[in-house]
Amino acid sequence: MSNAFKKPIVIAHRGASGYLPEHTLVSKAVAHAMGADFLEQDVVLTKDAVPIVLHDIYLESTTNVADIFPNRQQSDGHFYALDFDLDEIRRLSINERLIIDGNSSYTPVFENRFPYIENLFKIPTLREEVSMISGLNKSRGKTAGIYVELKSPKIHWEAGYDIADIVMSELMRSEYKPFGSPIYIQCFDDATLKYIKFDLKIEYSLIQLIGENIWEEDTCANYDELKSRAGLQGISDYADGIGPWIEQIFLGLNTSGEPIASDLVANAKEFNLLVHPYTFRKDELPRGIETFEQLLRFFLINQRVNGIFTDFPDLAINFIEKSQYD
């Protein structure tokens, strides 16, 4: 009997972000060329309700906003994308993610990644990015899916913006309409996913992201409950899969040095849920994992997850090509 099994998908986390600044068009183009199955888009809105591709709801960690628009931060010190219109967003440049301390010094989150260079990259709108990917699908003869995350819908809603409706309307004008090119919609907020399915009645494949309650995500979701068997069964009523944090599955090593797994993957599969964990980085391995290949082997071979989010799509693709799949 063959030990082959269905090939998992590789999702380029914010593009080929291990090599180029996250969510830049060139990062997505490189990930497409590497052969990633899906390219991820985190989406927030501008003041004039334009969906842009940006991981955070604020701007200072990955742009030069403090230099271009000094004194535009809110009382908590953050420069929120919702406070800037698209013309103002166009004036910013995007760079490798930085840690900003109280003394206004800047330290890269990942020391050996793309260096800090100002005025080289810009923040794309969702429409611009999807148009570029569609163009690459045509010119390369290979269709890459998109994997869209709605960021902080509760904060958008409280500011008067229905981010779910705005983004769904934008996507419906693209080739990534339901039953068209491959697309997933993900969100940490369960209420938003239910809204898309039951109120907007848009038939996209939906993924429930699962975080930790201590992260204080912008949602009323209780992740401890969602991770339970009853919670997973409930998710199966509105979503096609889950996106758990890798350390909710890999729990460390036993006394023999072997990986310990939670029952999350097995329980999810019991309810026919896809499992797409995040985030696989060769420069940020979980404690107890010594190499990126070891990490991939545990999740792709041992746990047989259906796909992974990774900053290094080429490394994951190479590993999969060397392994046995149907």
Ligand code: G3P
Contents of the next structure:
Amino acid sequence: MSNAFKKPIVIAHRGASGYLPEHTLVSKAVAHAMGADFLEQDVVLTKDAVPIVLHDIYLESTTNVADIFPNRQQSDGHFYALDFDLDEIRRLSINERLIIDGNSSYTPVFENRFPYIENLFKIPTLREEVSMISGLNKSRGKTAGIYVELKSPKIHWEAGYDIADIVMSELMRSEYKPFGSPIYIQCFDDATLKYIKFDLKIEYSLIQLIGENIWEEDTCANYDELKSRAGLQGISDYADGIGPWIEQIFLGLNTSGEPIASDLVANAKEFNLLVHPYTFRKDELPRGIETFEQLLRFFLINQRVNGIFTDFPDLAINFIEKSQYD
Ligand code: G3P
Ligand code: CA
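Form predicted alone already given; the form predicted together with this ligand follows:
Below: every chain and molecule of the assembly, starting with the one above.
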């Protein structure tokens, strides 16, 4: 079978995180070796304003912070990365993501992934991670892109940190410069993307992430508006594409057992927006989807999205290779 449309990109979500703890350098190295087109970085700041690669603004779900720094949590029970300087962050080790139940028990979010092993992995700074990727680009003769998410700009701003400015300055010093380098900047907060584009005037490709209002993320973004036709038209004024949640596109099965699609992809394409949905996990399939291949088929063949965020980049790459894109 031949599909006469551009090959979609595979974005290694938090690295090859289906196989190794998320956002470890080794999970990025494995994703690079697998041939992922882009490697994702979620970025937050330390107390001394150093960008580190970490998904949560809290440390307790993926590190041993509660053991190393007992009593350093805030009144809401969270250990905020912003309350620790880099020297303190370096004393922590990363583990596979755990469900924190208040009883100090170790329950993994994904049961069949990498086991809980203490003191094996460290939190990388953004600079260290990009340096490693640049090294692999050279030694493998193959450039992987980077796909950087600014996490919780509002919380950083309220604490006195301009995460957008700090991270953009860091990236501009790397090999990933505007115009031609494979780099995307993603954010759930539309105001932050507009700030990068119109105030900082940084010419990176921007992706507007779209969540659900009921998630109550720490942003003023209104996702119901953003994913409407008028909202998408507005996004096209400042961004190159959208990163929607997969269940904003796959709505379930009809009575014949066939997938039902929303009009989000078609509407986004009308405004020339790329569509990079998240998150494709073989161990967390949407209700109604039975296999990872079925999920990939719906999004990549039926919906023809331009790329996907996946914890399992090797499986997506194999699927795309088998599908013989032009
Ligand atoms: O950035 C795309 C996707 O990663 C958004 O969700 O929570 O995994 O950062 P999250
Ligand atoms: Ca992300």
